[in-house]
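Just the one chain here, the form predicted on its own, laid out as structure tokens.
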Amino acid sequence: MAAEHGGERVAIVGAGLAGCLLAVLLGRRGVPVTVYERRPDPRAAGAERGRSINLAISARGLAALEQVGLKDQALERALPMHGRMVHPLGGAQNFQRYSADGERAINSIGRAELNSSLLDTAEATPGVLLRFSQRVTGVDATAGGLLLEDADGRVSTEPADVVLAGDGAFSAVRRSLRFDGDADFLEHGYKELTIPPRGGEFALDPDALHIWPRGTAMMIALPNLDRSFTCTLFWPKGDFAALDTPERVTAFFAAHYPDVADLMPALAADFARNPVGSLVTVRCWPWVRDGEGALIALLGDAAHAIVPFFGQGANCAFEDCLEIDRCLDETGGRWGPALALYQERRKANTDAIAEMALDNFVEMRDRVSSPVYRMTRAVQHALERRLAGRYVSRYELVSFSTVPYARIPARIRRQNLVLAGAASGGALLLALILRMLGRAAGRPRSGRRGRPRR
């Protein structure tokens, strides 16, 4: 099947973040597109309780939102977080800047709110049709049709020449066509809790992503505009099941999260009510299948779901959408060549961020409370200031640049080799680092508080 731009029936499966962004990009190209979503319209029905995982939108996501005119709006509804606030058990909390200059920040924004903004933009884009409560159960690649089940259980088939599947980590399209790949589940699950405002103000510093590292487990908290925090527990799944009474829940939190337990008045009720979600890494190849009747491509989590510990899931999926749009430009709107080019360019990048996200889980739950880790980060920041542009940490390359993910590991290895060689040449570098660290230790923390804008 050779889909050519100019008359093909294009379907996007999934009206999540990536599906909506791609619909807007295609609509602005003059490509009519229908978006199918299994849920009712979330703008009316509301988000699924306990499954939001606040987003940390950074440079890559902002670059994509800028393409559809939503960057400024997103930032107005986000709270900047300039670093991590680490809450060790039995020790004083400490703030760890994300960037060497203390100025760069990742941005906490509610997934549901950003999705609503993208839905509004898609709905207002000529040529884009949104269809809710339409569950896609698969694709007939030979006949060129989507297999649909509506809210009343009625099954139908609708024709489609190009199917772009952004229907998540458990993609029905991927399963129906048996794309080659695997899904690796962590033994950990996640559960959401809430820290409400205290006296009308934030109960914790809103300028930080808060982390309670506990070795094999952790809790994080991100600020919201209503001055609450969304907390997410990342625990071995068996630990959730063990806390089967309100008394056990409150006793456990008092012992393991003593500085925050009293800030969650609905702790026991939220813990019992909110579901435990799964954490999965999806590796799939190829992402594109050219059937006799339809051309199908996977994007976002359907192609390459990653764990959320680098805050790059949405940022990475948005890059997929930009790449598809770019490839259509380069191939004159021919879908077959464009999607083949898209998967070739993106695969190495998504593999790279998947591995970095898994490594960052270990860093967040184990390393961030270590004095050695803190010293290492201080050295990195000192070098970044001294060797601006020549030495850049992995975190800055991932979160504050659009350098392709696949190039980052090799760049970090080269930087480390150069530093190792310089260090082996004498004590001069060590003395320089110590002087820089001395200056960094005396530098006060930024006074930014990340208050909501009105």
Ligand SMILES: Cc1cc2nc3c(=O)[nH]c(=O)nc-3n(C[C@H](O)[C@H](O)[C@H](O)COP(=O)(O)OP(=O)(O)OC[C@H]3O[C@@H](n4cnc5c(N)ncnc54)[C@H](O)[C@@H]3O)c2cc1C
The other form holds:
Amino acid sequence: MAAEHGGERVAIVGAGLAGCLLAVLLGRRGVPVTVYERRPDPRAAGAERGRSINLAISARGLAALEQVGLKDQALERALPMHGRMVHPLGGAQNFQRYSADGERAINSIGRAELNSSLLDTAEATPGVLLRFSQRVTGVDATAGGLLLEDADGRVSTEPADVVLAGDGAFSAVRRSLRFDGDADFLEHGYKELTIPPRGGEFALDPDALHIWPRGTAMMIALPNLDRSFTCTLFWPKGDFAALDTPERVTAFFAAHYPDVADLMPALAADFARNPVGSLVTVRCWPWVRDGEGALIALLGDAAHAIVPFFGQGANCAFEDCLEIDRCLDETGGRWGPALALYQERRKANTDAIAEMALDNFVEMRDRVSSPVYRMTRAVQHALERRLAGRYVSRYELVSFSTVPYARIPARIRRQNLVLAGAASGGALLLALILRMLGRAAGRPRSGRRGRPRR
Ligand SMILES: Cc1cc2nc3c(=O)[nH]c(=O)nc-3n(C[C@H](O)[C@H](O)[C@H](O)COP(=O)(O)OP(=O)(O)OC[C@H]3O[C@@H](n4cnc5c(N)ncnc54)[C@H](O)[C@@H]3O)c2cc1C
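Target state, the form predicted together with the named molecule; input state, the form predicted on its own:
After this comes the whole thing, all chains and molecules, with the earlier chain placed first.
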């Protein structure tokens, strides 16, 4: 039964990353909550197939994990990646560090392990009840309850006054209530492949996120603690089917990914077995609906799934949870005003990161290997060192700060404008620019400092 507090029975749908974090935050503020998860307990049943195996977690995600005492634990089990290792076709690989000083890193963290830590913490939080193998099929708008189906197909209704839907990109709650919006599918899908350890060691540099940019396609690889790499091949969906025999798979990789094909002994079998995942941007508004027997709010991917090219989906979902908690603080714990404030504050931010994530796809699959891009990044890093805190690159603001996403595009435009002016003007203009940049900027709050690159 959905948990009660001050009269309200509060339910969270989905014990994924956002659902678990929010349950912990609510439990800690004394709000009892019941979490309904369609899967069996993944700590006993094992991770779900077909989900990305590892995630890049950066400053925003770490800030959220810190709030529930999980940051250090997560970092102990993380592999820091201080930059991109770009593998051009027919050229030498080159390392592009993420930050001007080379010290900041994004962190490769196992999704299943992170989810398990959050589940453990949620389970240990007084007032939090986890119910597994309970698929929510919809919301009973008249009676105000959740419609559930268990693993044996038994259906039931659980009363709930507040429903917080963290049930992912294909949210049953969003669809059942026909929240306004759409799910924009990218023409590209993805397939995960593996580079196992070689002689017990990493087969590639583990201090980097590896990218094979190939124009309309791309592959990336992130390191895992067992010294393997998980590769993700992004490709127009229709093209995967053409590789329908082991010979075709092997020949394709030998031609397009020659430096890595030999590092993947199970390539053809993995390619045949692993599913092609979809990449979706969810644009939906409003996220909160009242007056249908319950107060219902969407969060995380259910409200705003984004494509994974900035490694921000989970980071951004975690920020939603912190914002809900903050809004409850600011509204004296009243759910209606708190959730209204939450959606107003978050929407512009999630729209901004959705666009930046789409844009970053083009950067990763295309631009990163061009000499002009590399020169631009070198200039950006030089400016960041010279104008510390006044000139800050987009990557730095997104990944190594908690500056609201919505402020980033305007700030980058302003920086670019004044720099373009500098390029065509003289010393006087440069002095003016420095003053403008000085005024425009607030130093980003820094994320974790990684160890120096080996
Ligand atoms: C290929 C890929 C790579 C990615 N890489 C990164 C990355 O590097 N960094 C990053 O920050 N983000 C990344 N993301 C995005 C990230 O995975 C999501 O943004 C994040 O998982 C969202 O968390 P969530 O809790 O909102 O949803 P989810 O993690 O999807 O959790 C939803 C939960 O709800 C449950 N559920 C679903 N339907 C129901 C139902 N009807 N009833 C009950 N329970 C239900 C699910 O079983 C699940 O447990 C990546 C995504 C993809 C696809």
